[in-house]
Amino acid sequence: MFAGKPVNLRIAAVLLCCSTLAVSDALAQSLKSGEQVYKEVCFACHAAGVANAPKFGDKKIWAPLIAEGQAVLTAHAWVGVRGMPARGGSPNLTQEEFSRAVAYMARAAGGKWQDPDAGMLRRIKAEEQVRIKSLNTKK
């Protein structure tokens, strides 16, 4: 691919993947796990069950919302559900970040939840896209 290049090119080809990798790494690192999230944003509600929150590890509560499927819940949770405002209430959280909080909770209860891969949050965020239409057919 480089035979051929001038020698600083190659070099100046290779630091730049080099960089870009080192970039998307740091961005990951520096996400939010599930219980940071909790502890910053979900634990004022749903430790006590404010506002009919499903409890932190009530698994007789959370089993019907774990039956509703990963993508589905947390994609209604993000565009606000029941009582929920959209977001838990903090805009500055990234869908990420808010989607393992929501599976750190659901795998406190019991559900077998991971953490989102990049084909989860494609699914929750076409889950989001059906959400919103729904809610404003209801309009």
Ligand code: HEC
The other form holds:
Amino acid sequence: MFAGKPVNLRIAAVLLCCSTLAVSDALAQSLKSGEQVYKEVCFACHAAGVANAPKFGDKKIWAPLIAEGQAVLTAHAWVGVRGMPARGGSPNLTQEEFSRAVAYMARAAGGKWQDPDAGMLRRIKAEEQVRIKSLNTKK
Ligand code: HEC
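Okay, that is the form predicted alone; can I get the form predicted in complex with the named molecule now?
Time for the whole complex; same chain goes first.
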């Protein structure tokens, strides 16, 4: 009578395990790529260079920015700089997504930046603190 039970339990365990995997997989995938973020958000200003936004793909304009380094430039853009609104004006972006978009734009202008790994994300966060402090002391 109970012969089927262990099998059902095993199936249930497998289903539970796989659906948990599927959920964490979906979470990882739900992070947008740099290209997606660029096309959804940054494009609005950076495609045409609105308000002096460094134009997408313009190597000359991007060279000195790329020279600032990935952590510093990403942090400054995330915090906001002059006409560049904090997070590109899109508060729902995660820092990782935003950083990917910066790397995507840097690559389009000849930079060799990759999507940030955990170490780079830590460096970006550290640079943000430096930037926020220096902005606060200027006021
Ligand atoms: C509302 C317009 C606007 C949007 C949207 C926007 N930017 Fe910008 N961005 C600017 C402007 C203007 C500047 C130039 C700021 C300056 O140097 O005066 C800029 C500068 C930058 C810089 C250079 C920062 C520096 O330190 O000089 C980066 C990197 C950047 N933006 C990334 C992004 C990313 C990534 C997005 C999308 C998530 C984005 N921007 C969306 C307007 C925008």
